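There is one chain below, alone, in structure tokens, taken in the form predicted alone.
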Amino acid sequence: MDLTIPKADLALKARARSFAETVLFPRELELELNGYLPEAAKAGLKQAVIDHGFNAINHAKEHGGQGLSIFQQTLVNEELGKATGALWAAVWHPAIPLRLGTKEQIRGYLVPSCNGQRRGAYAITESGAGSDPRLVKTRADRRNGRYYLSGEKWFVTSGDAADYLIVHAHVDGDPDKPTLFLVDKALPGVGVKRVPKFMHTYLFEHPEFTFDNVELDDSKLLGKTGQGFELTKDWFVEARLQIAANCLGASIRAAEIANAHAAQRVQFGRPIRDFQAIEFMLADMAVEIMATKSMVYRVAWEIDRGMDRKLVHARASAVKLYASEMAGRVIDKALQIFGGRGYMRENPVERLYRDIRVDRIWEGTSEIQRAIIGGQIKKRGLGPYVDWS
């Protein structure tokens, strides 16, 4: 068994690290202290993404993407995840279901999204529907050969930067007909209810959108009627893997900063790392990161080698669960090592502490991941999680 990472992939990872450190990190304090970046700064980030070749790393070159494998994407997302304020969101990943669109949809949505000319945002959550998508109330009523979309969506991440939304709705209000629709924000009937503020600082916003009889034709249906949840699950898998990689990167940065501080900070006549209380925290952090990296890299590698789709879903839940909860533990210890300095917003560890809390919630809470894993164990036994296959 050869676990060596190819030189080309290590070079890619180094390039992503350089991008994060030279392009994203310098914007962190400006974003944190002001709560936003000027449009000119956002435009500069967008151009930098293109110049460094990180636009649409999750899509094929024929569509304007970079054509990276899942493992290569993981290496890039690990490095990007070290940036605070979710500056990693400057690097866009057009939703995976777009690749299954019609030729017209690929030409009108996917290709320009890969090139940075358009940007989409996924809209599924509602006030009464989060973990259980069957409770979605947004509906697309079929009348006279057209669809009329009505409802409301919450937590539409990067919805302010998007010019179109991928909306998960029930055709004729039937929960057995979950369907995805491509909805241009400029269409009549699309509105923004409010833009709530959250615990973390984020490069973009998470608006709440309303849809009032938005008229759509068949060309705006992504996939088939009733196929929406299956397509959304595929998007969840990609998003969960990205979250896991981001959490890994955030944890590594926090651990590295805390380790350096522990070596420099002198109390009672010696560096605080010489005290066993601090030494043991650093040791636990290192082991947790090592275990998480092993898990994340393994699953990404297996997916590239054609792992069964159901097994992909099962293991993506495990990866997202473990990585997001690990990040909370590691970054909490890093902050503790800093003491009061760790509580200052100028310290990246403080920002990472707030940033990663949402990773246990969005794209499926930790509790939902445990339910998925438990369901898999009922159906298949422990094999998906304890075997190496």
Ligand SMILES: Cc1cc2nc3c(=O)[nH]c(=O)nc-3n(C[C@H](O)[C@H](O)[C@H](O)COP(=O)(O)OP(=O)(O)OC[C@H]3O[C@@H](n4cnc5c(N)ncnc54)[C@H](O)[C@@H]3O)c2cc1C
Given for the second form:
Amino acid sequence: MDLTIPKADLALKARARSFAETVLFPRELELELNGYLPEAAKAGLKQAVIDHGFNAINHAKEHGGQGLSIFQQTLVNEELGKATGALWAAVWHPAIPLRLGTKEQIRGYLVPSCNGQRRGAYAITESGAGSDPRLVKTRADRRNGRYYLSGEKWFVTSGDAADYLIVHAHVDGDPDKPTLFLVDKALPGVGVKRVPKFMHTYLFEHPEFTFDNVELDDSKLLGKTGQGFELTKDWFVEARLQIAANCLGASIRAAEIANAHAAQRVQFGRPIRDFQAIEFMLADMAVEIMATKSMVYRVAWEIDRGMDRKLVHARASAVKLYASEMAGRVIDKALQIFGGRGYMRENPVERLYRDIRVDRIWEGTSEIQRAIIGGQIKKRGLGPYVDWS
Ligand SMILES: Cc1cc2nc3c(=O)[nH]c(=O)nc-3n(C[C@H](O)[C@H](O)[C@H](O)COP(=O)(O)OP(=O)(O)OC[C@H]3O[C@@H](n4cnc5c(N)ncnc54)[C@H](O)[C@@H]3O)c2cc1C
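Next up, the form predicted together with the ligand, please; the one we just looked at was the form predicted alone.
Every chain and every other molecule in the complex is listed next, the one we just looked at coming first.
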């Protein structure tokens, strides 16, 4: 059994680290203190993503992506996750279900999304439908060979940067027909209701969209009628792994900064790391990161080896749950090691502390992940989690 990471993958990780440190980190404070980056700075980031070859790491080369394996994507996402203000969102990952689109959709949406000419955002959540998307009220009524989309979507991440949305709606209002639609934002009837502010500073916004009888032809149906959940499930796997890798990177950065501070900060005549209270915190942080890294890398590697799809879903939930909760514990300790300085917004640890809170909420809350894992255990026993196969 050889757990060595191939040299080429380590080189890729080093490249991502350098990108994060030289392109993303220098923008952090400006973004944090102003709450936004000017359009010119965002355009510069976009160009840098292309220049460094990190656009669409999750798609095939034939579609304009980088063709990275899931393991390689994990290595890159770990490094990007170290950036605060969700600057990692500058590195776009076009939605996975697009690759199952028609040839025309691949040409019109996926390829230009991979090369940065277009950007999409995923819109499932609504005021009345969060953890339970069957409660979605957005409907696509079929009339005269067309669909007419009406409803509202909340929390549409990067919806401001997007020029099209992937909207989850019920055909004819039927919850048994959950379906995805490609909706160009410029279409008549698409509106922005509100752009709320959130706990984290985020490179883009999470607007609320309204759809008022938006006319769509058959070419805007992604997949088949009723396939909405199935297509979104694959997106969830990738998004959950990405969150886990980002959380890992965020925790490592916080731990590294806290460790350096503990070595040089002197109180009561000695570096604070010499107090066992601090040393034990650093020890717990290191071990938590080690455990999470082992888990995240393992599942990413298993997926590349063609793990059964059901196991993939089961383990992606476990990885997302564990990594996001681990990041909360580790970054909280890092902040504590800094004392008052940990509470200052100019300290990356303070920003990471706020940034990673949402990772226990989006793409399925911690409770929903536990419900998924509990359901798996009920159905299959503990095997998916305690066996190594
Ligand atoms: C910053 C941000 C960005 C987001 N981006 C997007 C996006 O781009 N696209 C998108 O579609 N959505 C997005 N979301 C929405 C996100 O996925 C939902 O917030 C999340 O799924 C939870 O839904 P909810 O907020 O309605 O909470 P609710 O579902 O109302 O849950 C409230 C509480 O009840 C718990 N709960 C609910 N059901 C159960 C259960 N069965 N068992 C135990 N506990 C339960 C939850 O865990 C939670 O603690 C985003 C959210 C945020 C905060």
